[in-house]
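The chain below stands alone and is given as structure tokens, in the form predicted on its own.
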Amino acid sequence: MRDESPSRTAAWVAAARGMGELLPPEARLVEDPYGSAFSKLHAQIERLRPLASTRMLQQWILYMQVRTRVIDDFLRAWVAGGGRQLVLLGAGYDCRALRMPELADARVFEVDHPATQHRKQRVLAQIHAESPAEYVTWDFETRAMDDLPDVLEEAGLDRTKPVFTIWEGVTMYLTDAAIDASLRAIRAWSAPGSRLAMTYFTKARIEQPTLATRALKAIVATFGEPWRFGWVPDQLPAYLEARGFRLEKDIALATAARELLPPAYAELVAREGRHFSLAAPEAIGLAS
């Protein structure tokens, strides 16, 4: 993200997240009335409806609506258990506070960059819809991730108690080294019984890209939005381990949408290199 912009692939994901409304009832897995709101299309919803239909956007559409719902339904599993904090990190124009009741009860911390921040405050003020998170203003760039723990229980994160954590479209934007940084500070606030669910491209995808995801990485770089992180799945749960997690599940974006969406939805988005997991902290102290 460019310095003082507000980050415009936030805006991306939140439209498309809204234009789920246009897909037939068959393939909709999630309900998003404010999303649209943070790109030009709240006013011309209707009028995309006919270009709904056509592959790129659908697929784009698509994959936002498998993306969503399997970090939903994460999240209200573990609310069903009885947790009641949500930190969302790098949460963009995320509106789960808004639009899932499961979270009537809980206290949610958004933390993100002042200008995306703001611009979401003033999107929803313009709408009328209050979100009745709490924003924890954060520069990715210039602080230490080893500051926002002190600087979540400021805001009135209860450390000692669990923590559900959504890291969701972040990882392939950063360095090797702010994931690490990333992941301590997140194993930090992590009490017994919390929860990281969070998003990655493979590195295969990342470093040997299709025609399509080259023209697409092209693209956010001129945003000020480089990917450049990927996973190998079979080495993530060692890379978890030696930060203080545990992985419990790694879904392929492919298994999740033959999952969730009727088969020829689910055939325009089974590609490889897109994944969701759920990790939970080991008892262990962190490798050094």
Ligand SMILES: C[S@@+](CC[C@H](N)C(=O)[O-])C[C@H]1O[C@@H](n2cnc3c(N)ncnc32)[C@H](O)[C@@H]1O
Contents of the next structure:
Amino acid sequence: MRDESPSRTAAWVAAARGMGELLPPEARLVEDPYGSAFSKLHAQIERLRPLASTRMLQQWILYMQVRTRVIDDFLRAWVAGGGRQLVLLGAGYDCRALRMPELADARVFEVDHPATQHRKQRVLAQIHAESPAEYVTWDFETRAMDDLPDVLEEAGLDRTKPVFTIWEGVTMYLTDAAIDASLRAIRAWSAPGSRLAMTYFTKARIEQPTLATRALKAIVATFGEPWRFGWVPDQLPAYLEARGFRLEKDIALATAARELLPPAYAELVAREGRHFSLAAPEAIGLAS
Ligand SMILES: C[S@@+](CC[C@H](N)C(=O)[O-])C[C@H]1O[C@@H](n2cnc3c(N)ncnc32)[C@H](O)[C@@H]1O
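Which structure goes with the form predicted together with the ligand, now that we have seen the form predicted on its own?
Now the complete complex, all chains and molecules, led by this one.
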């Protein structure tokens, strides 16, 4: 990320969540009334309505509907089991703390780059939305991830209690070393009963992109947020196990889309390359 600029990809994905309201009711999986506030969209949403049926925009909105819903469902199930602490690692303009009533009794910690986080606070103040989240300012590139568990604890995280960590839309922007350091840090704040929900791109999507994906890859690189990292799905269980996590679920976008959306909409996003995973820190394994 460029030093002083708030993340543009965070604004993009938030806008896509906000644009969910442009979909026909049968294709809507989540509502994010805050998403469009982080771009100029909120003033123009009605003008975009005719465009929402164009294939490219619809694919983008539907992808975000599925991604958000899968993670919301993972989180809801965990909260229903009694979990009360959430860490959003690379929170961006994720407004789960505001939009999910299930989190009313939970503590939410949002970790992100100072530039993105300051913009989030400014925009939420402008629309008079008061988020209950604790903001933990962090630059993954300049600060040692090994220090983050202690900083979260200082911010109020109880490391003796389970934590649900969401690492959504972030892994693809990190280096191998940053992925490793982040998993080590997540494990260090994850008491038994904790879970990690993350999204990732397959290695093939990063290394052999299709023509359309190549264009997108080039655009995000011009924002100073190049895609760097992907996993081979078959190798993910062993990769996580070596770092003290057991993979519980690994769901390809196409599979989730077919489960959640009517067939005609599911087919629009039934492409390879994007996954949603849920992992548990192992009770025995690496020292934390
Ligand atoms: C694509 S956004 C995803 C945001 C959010 N998780 C979501 O899904 O809406 C990537 C996020 O990673 C954050 N990020 C990227 N590089 C970072 C860095 N060096 N330090 C801290 N945060 C960073 C950005 O600020 C941004 O919020």
